[in-house]
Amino acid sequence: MALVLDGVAFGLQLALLATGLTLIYGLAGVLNLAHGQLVVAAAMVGAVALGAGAPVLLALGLAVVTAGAAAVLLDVTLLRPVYRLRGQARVLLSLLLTLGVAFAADGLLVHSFPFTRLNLSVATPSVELLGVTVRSASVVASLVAIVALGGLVVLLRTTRVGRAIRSLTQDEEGAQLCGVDPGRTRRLVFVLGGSMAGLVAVTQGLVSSVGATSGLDLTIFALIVTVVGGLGRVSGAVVAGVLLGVVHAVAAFHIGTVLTFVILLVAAIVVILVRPSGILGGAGS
């Protein structure tokens, strides 16, 4: 039972990470292979700020802002040529460009922060949940993820901005005719996606740590959850994140991390073959 609860906590972090990725894909039509590097960049800023004596909340706020700003910078610079394309050409060019960004960011981060890690500690004892003793850090990380995901759902479903995002995702030309600005809305989505990646740095830092080399693993996790949940589908990313988080926790405990990655990849392949639209099927948020 403890493994399952740890898996749920980890799955909520995966959901937070994948939701940002799937939001960007759903609206902009690009797959960002540097998404994990946004988490690492945020973690490095937070760790450096904490090391310099900054208050914890300020340091973590800077981390989240850094990830959001980095995502917008990517949107307004390297991805500009991508938006002139449509369909598969847009996806393929975005994959190549963001893969290059990921490699460059990895090199820069490893060179600049080889021994730096964001490792936060929650100064409270373990708690009992459903008769099982659970680390308080896992509970705090889960609550942060739940609040963030809940806030995103409220934003998408009840606000004018959310309606603009959903309308552009479903019918870009129709949304433009109704007065929605695609460029401005896209930048907002990049801010949201990047900020959620920054929050993942915080939640992951609570339960373990984030180092300069963590970007690739985080991107792989985000892609697997996004594919299993359905590209562009936020609710699917949440469900897939929790399910795969539990599978990862149980499998990693019994057979090891390397084989667990293989299991998750096989699960993604099976979902693509059986339900190409994701485990929930259909479209929408």
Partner chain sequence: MSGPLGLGPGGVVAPPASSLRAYLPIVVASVVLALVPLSLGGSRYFLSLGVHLLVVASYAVAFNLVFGSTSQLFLCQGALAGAAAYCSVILGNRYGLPLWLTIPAGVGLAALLGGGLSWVAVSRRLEVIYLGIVTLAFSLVFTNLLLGGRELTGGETGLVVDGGAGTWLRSPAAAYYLFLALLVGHLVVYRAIERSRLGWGFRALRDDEVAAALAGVDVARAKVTAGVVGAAMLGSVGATFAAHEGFVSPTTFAFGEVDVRVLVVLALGGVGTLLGPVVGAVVVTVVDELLRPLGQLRLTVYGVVLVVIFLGFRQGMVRSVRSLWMRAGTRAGPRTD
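In place of the form predicted alone, output the structure of the form predicted in complex with the partner chain.
No partner chains or extra molecules come along with it, only the chain itself.
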């Protein structure tokens, strides 16, 4: 039971990480391979601000804003030529460009902050939940994730922008004809996706810590969850995140982290081959 709760908490972080990636892919056709670096950039800004004596909430706010701003900067600068292409060509070019950005950012971050880590897990008291003792930091992190994910779902389901986002995700040209401005909606989605990456820095900082070298691993985890949930599907990413979080916690306890990672990777491969639209989607395509 404790393992499952741990898994759910980890899974919520994964969900938060993957929804940003999947949202951007769904709307813009950009698979952002620098997603993990957004998290790291946010974490470094937060850590530096905290180190400079800024109040905790201000520092964390700065962290989230950094990631959102970095993402939208990517959208309006380097990715602009990408949007002139359609379909497969767009996906491939964005893949290669963001891979370049990921390397560039990784080198810069590791070079500039070799020893900095965002670590918010100050000795937090443990609490009793469902008859199990859990760390309150973990509870807080999960609550942050739940609120953020819930807010995103409400935004997508009920507001005008949310409808615009969903219609563009389904049919770019059709939505454009109906008067949806793709550029503006896209910027909004990059801000949203980036900020969620920034939140991951905060929640990860709560439960463990984030260092400058974590970028690639975070991107890989985001990719696995996104693929298992179905590329571009927000609800799929949430479900897959929690599911894989539990699998990860249980498997890591029994067979160790290395083989657990292999299991997650194989799960992603199997989903692509058997059910490319994700666990919630229909079979085949």
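Numbering follows the first chain given and starts at 1. Rigid core (definition): largest C-alpha set, two forms, superposition within 1.5 Å. Just so we're clear, the structure is a prediction, and the values are computed from it rather than from any experiment.
Colleague: For G256, does the CA position differ by 2 Å or more between the two forms when the superposition is done on the rigid core?
Modeller: It does, since the G256 C-alpha is displaced 2 Å or more between the two forms after the core fit.
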